[in-house]
Each structure stands twice: as C-alpha cells, then as structure tokens.
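We begin with a single chain expressed as structure tokens, specifically the form predicted alone.
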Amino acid sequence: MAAHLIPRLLQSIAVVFVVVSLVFVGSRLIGDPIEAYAAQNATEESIAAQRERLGLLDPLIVQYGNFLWGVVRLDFGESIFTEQPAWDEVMSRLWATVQLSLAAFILILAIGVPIGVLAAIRRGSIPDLIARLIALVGQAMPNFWLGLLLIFVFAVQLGWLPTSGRGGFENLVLPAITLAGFGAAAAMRLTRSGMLEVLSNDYIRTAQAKGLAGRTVILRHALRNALLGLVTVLGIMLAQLLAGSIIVEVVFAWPGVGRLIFRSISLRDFPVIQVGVLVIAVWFVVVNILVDLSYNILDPRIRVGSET
C-alpha cells in the first residue's frame, strides 16, 4: 500500500502546485485590484504606494517566486481590503462551506441510493418510472435555478423556512437541499444501472436458489457490489460539494467559503483567491485518495496498486 500511496501523494502535491499556478496567473488577468480598492480621489501617488505595498510593480515572474516562497513558507500574505491574513479569512468561512457540503451529501445518500436500489428491483414498475424521471429532472435543473424555486415556495408562500444565512437548523435545510439537488439524481441513476447489472449475475441467482431472504441477497450480495462502481462517483461528488457551493451560497448569502471566493474575485482580492482554491484543490486530492482505500473495505479482492 505504502509504494502506491507514496506516488499517488507525490502525483497529488504536482497537480495542487498546477492548479494554484494557474489561479495565480488567472487572477492576475481579472484587473487591478488598486482600481477597486483606492478611493475615487485618490492621486496617482497613492495608487503607485499601494501597488508597490502590495508588490504588483514587480515582474510577474518575481512575483510568482514570491508567491511560491510564501506558499512553502504557509504565509500567504493579507487580504488587500480587510487587511487580515488571508489564511484566517478562508479558514473562519470554512466550517459553513464543509457543514453544508455535508448536509448535502447526507441527503445524496439519503435519497439517491434508497431509491435507485427500490427503482432496480421494482424495474419497469411505477415507481421505477417515477424515480427515473425525478432523476432527469434533477440533473437537468440548474442548482441557482432549484435554489430560487424552493425560496419561493418555502420562503416567501409559505413562510416555513428563511430565505438567507446561517443560523439553526431552519437556515440549513433549503441551500442543503439545493447543494443535494444534481448529485441525488446522478446518484439515483448510477445506483439503479449499477444494481441492474448486478441483479442479473449468476451469483445473485444462485443465493436466492439457496433460499436467501430477499434483503439479505440485496444488502449483502447485490447492493455491495453495486457500490463499487458507485464509491468513485460519490467521491467525485463529495469533492465536488465543496467547490460547486459557490453559487448555493450567494443564492442563500450563506457565509461560506464559496461566496468569499465570490466576492473575492469581484474585488480582485488576489490572495484570498489564491488561498480558497489552495483548500478546494487540496480537498479533491484527499478525497480522491480515500476514495481509492476505500476499495479495499467494499472488496477484498481488490489490493491497492495492483494492476487491472
């Protein structure tokens, strides 16, 4: 396991220095963040202050090697408009963004799987067809769009859930619901295929010819190996959640790490930029490599760095 994770662990620092190296040069390209942040009569004397303050008078190529050196360094410089270390400002935002990340996908179990394994027994059957067509309609609604639908109908006609922030329970459910809206249905539908498949091996056959009871056959023999296909998938969507908050969270002015990034690139605060995607990109490597050890405990057979 160990010569596996070795590589796997050096493939991902690679592909986290990529990502961070084009958000660098990325942000660079969206404007002057001095233009968004120096006052409107301000002199040309000032702005050029600020600009050397921050370093935006030096070569780009010296500021990359700035920037890396901070990076080694995990000192990731100051928010050009709080004035406060970049790393606290996404670290305070990220307990709201991986709450809600979890809520979601709590919901995407929840919902996807249950019901995709009902829709494979049950195939060509009415609930079968239901379960289907709630799966294209998720995957075809757009999150911002499902988002402002639920704050219509439970926020503003019926008045049971508030429309923005964070708060109790109550404050969760509907950006929770939002966030879980595309990966349920994909789960759904992946669970469904996966079980068909199974349903129809030799195997599944010959333990109910033994007289299994029909939830052993499916929890034990059908439904585990139908998840090995499906634990990659979830990964993806775990990771995903985390990401694709960003447009959840400024429907729902929901205080996370998603809409810091937001708000972020509106005012061209390079170095909370730089920080927000460091933790998202760090995130998918993580769980990317759990998801890999995960096939050990769903099948044995199946040693971590062997060949297929």
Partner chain sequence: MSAQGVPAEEPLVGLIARRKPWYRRLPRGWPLLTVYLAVLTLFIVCGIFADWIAPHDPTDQNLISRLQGPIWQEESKPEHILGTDGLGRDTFSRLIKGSQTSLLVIATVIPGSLVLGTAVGLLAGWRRGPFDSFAMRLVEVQLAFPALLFALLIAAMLGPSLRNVVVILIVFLWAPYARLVRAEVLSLREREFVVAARTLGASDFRVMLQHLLPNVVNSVVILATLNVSTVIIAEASLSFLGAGAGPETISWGKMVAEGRDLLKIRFWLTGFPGITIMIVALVGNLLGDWLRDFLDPQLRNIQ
Given for the second form:
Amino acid sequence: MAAHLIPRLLQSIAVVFVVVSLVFVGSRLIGDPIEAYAAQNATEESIAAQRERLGLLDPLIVQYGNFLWGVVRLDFGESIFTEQPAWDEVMSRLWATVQLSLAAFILILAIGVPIGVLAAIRRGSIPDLIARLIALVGQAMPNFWLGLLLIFVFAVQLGWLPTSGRGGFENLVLPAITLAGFGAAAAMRLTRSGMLEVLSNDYIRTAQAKGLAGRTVILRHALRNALLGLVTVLGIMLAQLLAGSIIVEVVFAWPGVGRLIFRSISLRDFPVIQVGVLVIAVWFVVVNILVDLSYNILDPRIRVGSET
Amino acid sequence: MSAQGVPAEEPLVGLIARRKPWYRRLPRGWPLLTVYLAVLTLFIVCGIFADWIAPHDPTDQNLISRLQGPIWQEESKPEHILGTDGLGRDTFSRLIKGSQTSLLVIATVIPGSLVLGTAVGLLAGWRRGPFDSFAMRLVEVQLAFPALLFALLIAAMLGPSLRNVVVILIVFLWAPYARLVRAEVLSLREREFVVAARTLGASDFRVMLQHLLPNVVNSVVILATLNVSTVIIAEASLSFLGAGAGPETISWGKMVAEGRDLLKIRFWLTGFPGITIMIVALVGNLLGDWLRDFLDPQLRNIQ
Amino acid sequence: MTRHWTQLRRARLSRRSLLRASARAGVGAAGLALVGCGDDDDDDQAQSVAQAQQQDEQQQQAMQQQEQQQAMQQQAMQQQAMQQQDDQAEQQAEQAQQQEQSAAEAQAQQEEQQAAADDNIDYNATAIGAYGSFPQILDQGSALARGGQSASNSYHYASVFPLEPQGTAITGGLGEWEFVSNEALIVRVTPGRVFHNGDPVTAEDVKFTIDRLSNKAEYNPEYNSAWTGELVWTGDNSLIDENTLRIEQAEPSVDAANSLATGGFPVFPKAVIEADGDDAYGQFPIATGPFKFVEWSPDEYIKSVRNDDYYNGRDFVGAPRMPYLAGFEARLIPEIGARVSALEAGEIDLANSIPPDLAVPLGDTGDYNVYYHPAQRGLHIKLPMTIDEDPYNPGQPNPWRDKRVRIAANLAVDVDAITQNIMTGRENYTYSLSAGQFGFAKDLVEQRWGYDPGRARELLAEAGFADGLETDLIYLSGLYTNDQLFMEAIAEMLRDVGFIVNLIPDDISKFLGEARNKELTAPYLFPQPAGFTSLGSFAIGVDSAATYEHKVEVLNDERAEIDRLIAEAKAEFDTERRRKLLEDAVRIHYTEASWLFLFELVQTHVGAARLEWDPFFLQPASVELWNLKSVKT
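What about the form predicted together with the partner chain, after the form predicted alone?
Let's see the whole complex now, leading with the same chain.
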C-alpha cells in the first residue's frame, strides 16, 4: 500500500507544481495590478513606489523564487486589493464551493448511478428510454442555460426556491442541480453501458446458472464490477466540479472560490489567483489518490481475503 | 446491446446470400441516422453558406423594430421569423450566421486536438519509455488544470477572440485522444501483425502509420464525434463568461449570454440559441453513439 | 430672466463651485466615476428634489411626444431626421423654460405632500437591496474601495459638513467653519458628536482624516488614498484646542469647506485606525454616517442598522439625514436577471441598475416602483487626439486631428434614436460638458450636430477617407446600463457612413492603465460628470479631461484657447465674467467636435411598492438609502 502510495504522492506533488508554475507565469503575462490598484490621480512616483512595495519590479525569476519559498512556508502573501492574506481570502470562500460541489456530486451519485442501473436492468423498457433521453439532453445542455431555465421556472414562475445567494438548504438546491446536470447525465449513461457490459459477461451467466437470485447477482457481482469502471470517471467528475463551478457561481451569485478567481483575474490580483488555483489543483490530485485507493476496496483482485 | 451493433453473422450471410436489395443493406437504425445526418447537413450547409441563406444581414440593426417576438407571437413582424434582439437584428439570420462560428470552431478544434492527441498517443504507446511517462504526466497535468480558469487568463492576456478559443480548446481536448490511442496501441503492439511487420524491418514511422493508425481510427473517429458537443458547449461557456469569440463574431453562446438579462420578458432571445446549441450537441452525441455501435461495439465506454 | 433662471444661476455660481476647480487638480472625480467607485455621493451634481420631480413630469410628456415621433420615424426615418432634431432642440428649450416657471410651485407642493406622507412611514422597517458589484474593502478613503459600482457602503460615512440640495456646504454637520483669511480655514467640531462606537469626534480626528487622505499621516504615509485630489489645497493643519482645527491653505480656495463636505467624504476615528491598522479598518468601518456597519461577508452581503445617534434629523435641510429605514442589507447579485428574479420572488426589496427593458414592464404591473435616476454622467466618446500617427496607417497623420473626421463621427450617430429606443428616453444630449437644458451655453442647442449620415459620408470623403477609415472603438463593458447595446449601435451607425469600426470591450485593468498613461490610440467611451448646475464642475471636467487627453504639448490653437479660457476662469473672481469665460470654452469645445457627444445616463432602479424614494442629491450610482422610505400598507 505505502509502496504504491509514495510514488503516487510524489507524482501528484509534481503535477501541482507544474500547474501552479504555469499559472504563475500566465498571471504575470496578463499585466500589472497597479493600474487598477492605484488611485486615478496617483503620480508616477507613487505608482512606482507601489510596484516596488509589492515586489512587481523584481525580475520574474526572483518573484517566482519568492513565491515558491512562500509556498514552502505556507505564506502566500496578501491580496493586493483587500490586503487580507490571500490564503484567508480563498479559505473563507472555499467551504461555499466545496459545499456546492459535494451537493452536486451527491446528486450525481444519487440520481445518475441508480437510474443507470435500473435502465440497464430493464433494458428496452419505457423507463430505460426515458432515462436515455434525459441523459442525452442533459449532456447536450450548457449549464449556464440550465441554470437560467431553472431560475426562471422554479424561482420566478413557481416561487418554490430562492433565485440566488447562499443561505439555507433551499439556496443550495438549484445551483447544485445545475452543477450536477451534465455529470448526472454522463454518470447515468456510463452506469447503464457499464452494467450492460458486465451483465453480458460469462461469469454473470455462470452465477445465474448456479442459481443465484437475480437481485444478488446484480448487486454483488454486476454492480461492483460496473462501479469499478465508473470510479475513475466519477473521481474526475468530483475533481472537476470544484473548478467547473465558476459559471454556476456566477449565475447564482454563489460566493465561492470560482467567482473570487474570476474577479481576481480581471484585477490581476496575483496572490489570490495563485492560491485559488493551487487549492483547486491540490483538490484534484487528492481526489485522484482517493480514487486509486478506492480501487483497493472495490477490486476483489487487489483486496486480500475476498469472500467471492 | 449487440442488437444495436453490427450483427456478428452478417459477413457470413453476405457470403452465402444473394446480393440483397439496397434497402436491406441499409445500416441498422437508419431512419434515425437519416434524421441525424439531415440535421448535421443542415448545420454544415448553414455554416458554409450562411451569407447566402440568411434572409437579413445578421449585423443589420433597426432600433425601431427591436425586441420583437417570434412569428407566432403577437406584436411580431413577418419578416423576422424568430424575432429580433435588443438592437433589432434578425434572430434567425444571427442563428444561421452563428452556425458558421460553431462550424469553424468544430472544424478546427476537433481535427487539431485529434491529430495532436493521436500523434502523442501513438508515439507514447509505441515507444514507451521516457516519452510515454512524460506524455502521460502531461495528460495528468492537463486534467488537473482548471481549463476554464486558463481560458480566462488567456482572454485577459490577449483579449477575447475566436483564435484564442480554438487554441485553448485544442490544448484542453488533445489529452483524451492521447490516452485512448495509447491504451489501444499498448494492446496492439504485441499482436502478430505488428510483431511481424517489426521483424520484417519496418521503421517505427511505418509501423505506426500503416499498422497501428488504421486500427485506432475507429475509436478516434467515435471520440471526435462525441467531442462535437463538448466543443460547442465549451465555446458557448467561454462566450458566456466573456472569454469567448471577439465582439465582431456572432456565436450562439454569445447570443445566449446577450439575451440572458431579458430572459424573463424575451425568453426566445436565449431560447433559440440555447435550443440550437442543444440540438447540435445532441445530434453530435447521438451520431457518436451510433458510430460507436456501428464501428466498434466494444468501445462503449469512450467518453 | 425668470425666477428659476436666477435660482439656477445662484446654484451654479455658488462659492463652492467657483473655486472648486482649483481645489481639484487631478482627475479624482472623473477617474473614480469611470470605475464607478467610492464616489457614490459625488456632489458635483446637486439638484433640488423639486427640480428633479418636475423634470420627470416633463420628460414623461416628452416621452409621449417622442412616441409620436417614433411612429413618424417608422415611415421616413432618415428624411425626417434633421427636422426631428430641430423639434427636439425646441422641445428642450421649452422644457427648460417650463421648468423655470414651475420649480418654486413644485417645491411648495412637494413639501405639503411630504408632511402628509410622513404619518404613513414605517420607521421600524428594514430593506434588502441588491447590487451588481461590491467594493473590495469598506474603507471609503481608500482607492481600493472602488469596484462597488453601486456604492455599497458610502452610507456608513458622513462628511465634515453636510451639503444643501444645491450642493453647497452648510454648517450643522460635525461642525462649522470660518475663513480667517484667504490662507486659512478654522474648523470647529460641535461637541457631543460621536462615532458609531460611541467615541466623541474631535478636531484631532478631522486632522487625522485630512492627513491620512493626503498621505501625511504618520502611522502610514503610504496609504492608498482616493481623495488626494480633493485635498490639494490643504497645507499644514494644526490643533487649536480639542474641538478646533486650523487648516492652512496651500493655495487660496474659497471652495475649501466644500471639499470637506463632498458627499461620502469620510471622517475617520483616529484612535481606532491607529490601534487596529488600515487592514482591519477596511473590514470593519467605524465612522459617523447615517448607517452603522454591522457585519459583512465579501461577495455576499453588507448589513447595517440606522445610526440613531446621527445628528441631522429628517427635517434637516442638507444631506445626509436621519434615515427612515431601521436597517439595510446590501446583497451582491451580479446577474441582472437574477436581481429582478430575486425582487419578484420577494427576496429583496430593491434592485439597483436594471435596464429599462426590464424595469418598465415591472413598473407597469403596479407592484413595483421604478426610480428614474439621472446618474449625472455625461457619456461621450473621447477621440484620440494625442497620437501623431494613424495606428492603422503608420506614417499617415492621425485622422482624428482633422476636424472634418470628428464632425463626420458626430453626424453619423443618431443619439436620439439610441436614447429613445435602447435607453429610457429620458436621457439628455450632452453639449460638451454642459447640458443644454440647464441653460449653460444655451445657444449650443441651435448649433447641435444633428444626425446627417449623408453629410458625414461627404465629410469623410473630403477628408480623404472615401474608402473608409479604420479605427478601434474601446469601452468597458458592463459599467453602464445597456452599454454593450448602445456601443454596438454606435459602432454600426459609424460603419454606415464609412468608418471601419472594430468594437473592443476592454478589460478594466488594461483600460485604466492605458488611459492614465495616455496610451489609448483609439476612440473610447468615457463618462464625465455632466448636467452641471455649476460652472466649477465644468472646469473640473475639463481639467480631468485634459489629464487623459493631453500628452505634453497642446495640440492645436483651439485647444490652447480652451486651456487659456479655463485658466483665466480659475483666476476670475467675478462670477459673471467667469461664467462667460467658461461658456466660451464650452462653445469652442463643442463646435470643434472635440468629442463624439452622446447623452447623460439615466439609471433605472426598481423597488418594491412599499419603498418610496425621491432623488435628493442626484448621486451617480445608486439610491440614497437615508432617503428611502418604507410606506405602511
């Protein structure tokens, strides 16, 4: 286990490093925060002094070195605009985004996977057709449009749910559905086809021939094997929900990391962009490692002492 | 599932039976396929001949007849079938012109990412070694990289333009091809015909081009077809955030973004482009599914 | 001259206005207005309630007339364009006259209504208002507090002196002032005034405020002040006693008191800031304003309650006053559609900056109040006069230095069609920096560049651009109501006469930098505080315009003449002569077609039916909260 995990961790750190370095360079290429930062009547000298103070006059490589050294000491600098620690700025919004992503992920698991299984078991039935249709439409729908439609129908016309902002559970419903939409449709399709594939395999037939009842076969054998294939895809989905929530956060005025980064890019607030992307990249690799680990639990060939 | 794929006995039947009449030789599921192809053709024709087909100049403004509803609503004008936008521009003509943008993006991004990804995948799978691990790490980095944020950075750096959208999408869509092709090559490289070619002294280049490539083409084409919806939706999303096509370009995503403030009173301003995006994406997916079942029933998990 | 004309003139020639210009070197006002920042209570644009209401009524009449015109337009839009403009010029002149006659009556009437309505007001009511953007931090003195297009926290602050409706500083706020000579000003703080935390306001706090904002405070001389431009007149200041401060004037300015009265000009608690630092203060502002800050969550909400210790009652003549609302929560809802939906769903009571296409139907339902809010920003397109070469044809001279090209651009754009069809229809055309309807350089109404695309084409051809003139057109998207729409309309109209326009929605950081460094090589949309009731404001506008437009040398004789007139006006103490000088400058500026002149923006906000609001000071961005009343139903 550890032998497997350590190289994986090292690799992940390398991935995070590359991503963060790319963002460092990318964000330096988009220009200087001072233009938006300085007062309109600021003099040349005061602008130069501000640049100096923020370390923007140093050569790029020095800035990069300072940045890496900061990362090592877990000191990411202050937001240029709010003058609060960039780390705090991101962290204060992280929970909102994680909450949204997890809610969406739970929806994907709770809707996409069971419907996919059902559709596979009852292949060709009306429910199967409906499920496939929904999955197809869901995958073809841009999520900003879905969000606008949901607001229009459920918040404006029916008045059941709030339109935007963050608050109680009811505020979470529409953004979570919007964020989950594409993923749930994809999960539904993949579960269905995965189950169908497994169900057509010989060992299922063997199990059935051995007289195991239908439900047991499906749950114990087919579902586990189908899930195994799904875990990677679901893992990538979970990882991407966090980064992909920008649009949903914009549409629903959700005070999360995505919108923070979006705004920080237009203001060139480097420290915040960097921390934001760092957090997203770390989240991604952590989820990936968890996916790897879950293989161990799900795959009987890896697990020792399997009862099957 | 095999019912939707190529029936296994077909070649055999073909050998024995007399030549079947043409309608029996149509691929399975042809009525639906015809619909998909018809939509696709319409999309491509609109894209190529937009300037001839559009009943109005899509940039022609008329501030007096702005925000008109589609033809079935009251207060509409017959010359604007789908109504007009906030500047009195004809929605129908803009949709047609918008298909040109989508087509352009699809026609550049998909071949671009396909060629790049396939080449990397072929090399990685065939050569193995350091290039392989490098390429696979790159794929991982790319997946860990928040694509949307990167696109926003690029747009902030260079200003929004269609060219940037194309480059960004290629950068973020080559990886799935690389992974797919590499996986296939890994299983192909030990196969007899490849080993034979190698022993006969064929160069790496020749093996990859003549023996490996033809065997991965099917899956690559399927993935490419399925990518049509990804590209369309990605372009629309970038446009929605203001990082998409430049101001002079008419695109469906931008039409949705422009109309979204007025969703409540002029639903169709976002409705038409939204539905159009959906239809094209849907047809892309369905066609991809059909192709997958037709070409390679084993590849159900391509996504 | 009628009564109203005199009244207006008094406003325009107020002491404050007169030397204001010299007080405000630099471009604070315009620059901040551009990003729509902490200048919420920008006071250049003071105007009485009566005037505003009157104006509304007349504009409604005008709207009806305009609707009729629209019908005509549909038949023969182009042929009638010229004729129409004459009509409109007349109309505007008439309007001004009507206004003059009835302003006083309206004032009386309104006071009666006010008295009757007061019983209906619910003083315990709270309200939630949604804004499109928030400031980064809540320290009103910092340049970083910008970004709230919608002034989300200026109501926590009150300036040293209040302003009366005409925009002149009056006593009765924190204290009073006295000019001891042309070189010094004495400020006496009234004992008993307190900050939100209960600490008394002393002269030391006022001194600290001025030092802090002019980067002289010892605790942090690098403070990123947004108000240095307001305070260039200040020299050394010294405490006489606990409640008395003497401010030396670095340059003589009878306008000094007014710059301390500028709406939103903050007074800071010295003890708090020195103890906690700027960063902490930016997260928790303690000031003297009509609302007390309670808590905020950046990107989410700002909660405030009425400051019951606020010293000016509801019947006070100036602003701000004791609020009617007991509490207010500002919410951030960036999407316009979502703001409207939230309003309809009853989640909020006030939606700021809603485009007229959405606001008008909401008002028509009778369930909402639509507030038409002259934002007092004259929008125009600045032409790139500073560069020598045509960026599209290196080696060729800058085409915009050719007056014919500038006139062609003005003739090409049908401003009235834009305001009537895309905007609210209540926008006034801008003549240079002054609005024709206020009677300032009135004769310009007759000289207006009309809509004449044919003539524009000819002029362009005469100037040697028969084959078209390629140019970029830059604007910051999303700052003003419908800006994308009207900029696209303008671009298309310019294209119609032969300009080859590349419309570029620019990025804010890039744009600000280029504008400040005078690197913009293309025409760009720019706001100017307009609709001036004051001559001084005009001079400020020209000053700030110059900061962006001039490189080093003066471009042409006309420009030199404008500069000469402005300089002379600044030194001219006789009000009548001063007005003439500035009017001459305006005339040259307009007839030279120095800019592409557009219109004064009218913002529309929508509130729940229970919320009543009358514009008091016409703030550039949003509703004055202290003037918002919740009516009992």
